[in-house]
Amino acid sequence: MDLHPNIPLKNFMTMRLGGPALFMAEAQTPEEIAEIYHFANSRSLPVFVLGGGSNVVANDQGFAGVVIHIRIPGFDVIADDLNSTTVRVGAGEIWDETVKRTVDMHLSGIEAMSAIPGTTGAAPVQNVGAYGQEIADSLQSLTAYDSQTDTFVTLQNADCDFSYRDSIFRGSEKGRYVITSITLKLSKSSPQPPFYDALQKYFDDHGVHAFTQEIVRNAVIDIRTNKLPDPKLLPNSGSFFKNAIIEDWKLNELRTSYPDMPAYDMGDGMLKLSTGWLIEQAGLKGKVIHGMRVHDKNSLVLINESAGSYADLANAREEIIGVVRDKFGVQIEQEPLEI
């Protein structure tokens, strides 16, 4: 265990923003974490987990604890049939190298959620998603460290309580589990239309017939390049906003004065808006607020264009936040997770 102290978050922080950590660690085992752990619960300092930081934001105050740098390897085939192949993911991996992988190995089930950045490890955390897929359709089971028990506990599918870019490791569980590895049972199936509706209108306009994994892939690698900045480039964390999740009654509320609004059916009542478009129809596309730019081909995607603190990007949020509820009434959420 080698711990490094006051390291300035903004440097892991795809946002670039953050004050220190008073501890910083590599985890390369999932030992390491346990070890980490011990040494943090004997000073009553609290953990931290990072992975990419891509998903999250650090405040300008920083982090009075020890945060843990995942960076668990490990690629292995452990089940395959006529059907299937079941694989074992490290939660270090880098998630789109995982994709790649999977995809070279022709394999289906999340070659949609391709160019996504972070680590493996974090996708179930959000259950991460895009373009028709998400993590919780394929993952089989993880592994994790129990900083509650001191162990370490294999969780199946349905423990972990998977719903729209959530799971019981934003919720009910937040900050007990540190996954060390992932277990994704992916089909051996060519992907098959119908597909999501911007994944389709591509194949559409390019006259794309025939589907393969590589095909979806190289088309959502397309899609997202010209429709999100490179963070290496432009310092932004993804997507900052979830899509609202509003009931049936609402959207024929506003369906109203804006009948083109677009909606997806979540089953049950409930309907999933475009917070990209709330926020266009809203005139703040490409607006510059409080050193925080819209993006003005993605308006889910805020980039730190001159912010030089937490709080400028805490007051453009609120200021987006109530701009829309103002106009829509309804209410948007950030996605990153904030330390």
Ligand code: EPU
The other form holds:
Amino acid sequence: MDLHPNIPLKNFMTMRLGGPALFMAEAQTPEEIAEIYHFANSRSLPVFVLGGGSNVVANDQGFAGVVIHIRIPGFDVIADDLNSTTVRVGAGEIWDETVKRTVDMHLSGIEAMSAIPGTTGAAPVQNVGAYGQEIADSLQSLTAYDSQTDTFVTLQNADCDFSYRDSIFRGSEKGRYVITSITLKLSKSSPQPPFYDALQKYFDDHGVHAFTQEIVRNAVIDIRTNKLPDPKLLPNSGSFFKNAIIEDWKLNELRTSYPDMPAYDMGDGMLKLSTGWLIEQAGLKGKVIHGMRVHDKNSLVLINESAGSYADLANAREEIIGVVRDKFGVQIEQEPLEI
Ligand code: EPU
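Moving from the form predicted alone, what structure would you give for the form predicted together with the named molecule?
Let's see the whole complex now, leading with the same chain.
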């Protein structure tokens, strides 16, 4: 176990903000996770689990405990039949490399989630999704360290209680499990239309009529590169807000004033609004608020242009939430987790 004291969290966050962690430890194996917990428990220190730092923001006080940086490797085929291949992937593998490997094997299921920053083990926490796919659709099971019982467990898909950008790992069981590997069951069939609107439009514009996993991956990479800022060049955490979910009566009310408001049916009388659209219509697109720029190509994304601290980010967030609430009466929420 390799423990490092007093490490600035901002160096590990794609938003480039955050004070120091009392200790930072790297886990290359599941057993190291247990050892780190034993150390933290012996000193009554809290633990925070970090993947790629692309969907987390840390405050200026930092973290008075142990941050575990998950580096567990692995990519193995564990089952194969006529229609599908099942792979088990270490939580520390870079997510996009996992996607690339499965695409190179001509497997379908996660190809539309190309070019999403972060690690493989972090993907189920927020039920990562893009262009019509989410990890909940392919994840068969995962293994995790259960810090409550100090054991290693296997959780099946249904145990994770996945919904839009949510799971038990950031909900009811927050802080309990540390994901060590995930098992994905992927299809050998080629991707089939109909595709998610933005992807279909890309194919129409480029005259693409035959589809492979690689064609979908390359299209998504192209769309994302044009719309989302590269965190290596412009610090950001991807979508900073979740798309708001409202009841159908509320949409009917809103559409009397805003007939063009985009909304996606989620079933059970619930609809998903485009928070990016709301922020844009509220006039904030491209604006700099407390050093945070509302990205001019997608208002869901905040870029840390000159924010000196987490406090600036928090002020910008509250201002944007307030403007959207005042204009539309819709409460929007932050997407990245908070340390
Ligand atoms: N829109 C606007 N203005 C904006 C942004 C979006 O009018 O500034 C409109 C678009 O025109 C479109 C709709 O909103 O009609 C949806 O936009 P888009 O397809 O770009 O998707 P999104 O809702 O902005 C979500 C995910 C992304 C994911 C894309 C594609 C969330 C919080 N975000 O974004 O995920 O890549 O769909 O599937 O659900 C992430 O989580 O970090 C992320 C990038």
